[in-house]
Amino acid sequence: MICGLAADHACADDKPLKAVDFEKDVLPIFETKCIRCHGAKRRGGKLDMRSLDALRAGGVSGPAIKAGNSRKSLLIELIHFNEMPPKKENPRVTKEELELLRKWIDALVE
């Protein structure tokens, strides 16, 4: 009985990770806070943000993010040193959006 008890609470704690989507996850964060500047009408540092294929290909600096490791992102780099979006702009990334943005990243296979 204490067996099955702490089989059923295990299960019970074991939720699935869900998976970051970039169209349903991502972008979303990017069209509010980085798209305005880095998007289809201005490229600050010749920057697309709004395709994954744009961001692995960058900028001026070269690619904004590095598929499976965030920490060695640009974009993550500069968001947390709030360098980006620039301080006067609002609205800011969230932390919460920050991890997000790492989790999606650190997921990517090159």
Contents of the next structure:
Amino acid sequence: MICGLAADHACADDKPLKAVDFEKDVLPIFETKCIRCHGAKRRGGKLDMRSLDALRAGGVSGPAIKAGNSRKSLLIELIHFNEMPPKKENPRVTKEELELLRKWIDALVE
Ligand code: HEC
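Other form of same protein, the form predicted in complex with ligand HEC, not the form predicted alone:
Next comes the full complex, this chain leading.
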């Protein structure tokens, strides 16, 4: 059984508080909305978003995420202020996805 993106729809054998999973929940968002500019071919700001390690390492401005602190994470800031994806680029990140990304970073440990 595939447990989908919707965090509220708990799967049968899931723990009550479902943790956000990088591969299952986060990567699909990045793949549709970011990785064409932050992956194998292009790497805007020298940032590669295909793995957790690469996100921690970050790009020219330093780490893209700060484990345990979404508010201090550049990646969240840029999405929040509508700077990523760059203006006029689609698809945009939805509110729900941004919440999920915050939850994911806040639960990360250094
Ligand atoms: C159309 C191409 C494009 C897309 C799509 C895109 N980016 Fe970017 N991104 C760039 C470019 C180019 C830069 C570097 C120049 C700049 O800062 O404007 C950048 C820079 C960044 C940086 C800063 C890197 C650094 O260290 O300076 C972050 C963080 C970032 N993007 C996150 C994202 C996220 C998250 C998404 C998806 C939600 C995304 N980007 C989608 C082109 C893109």
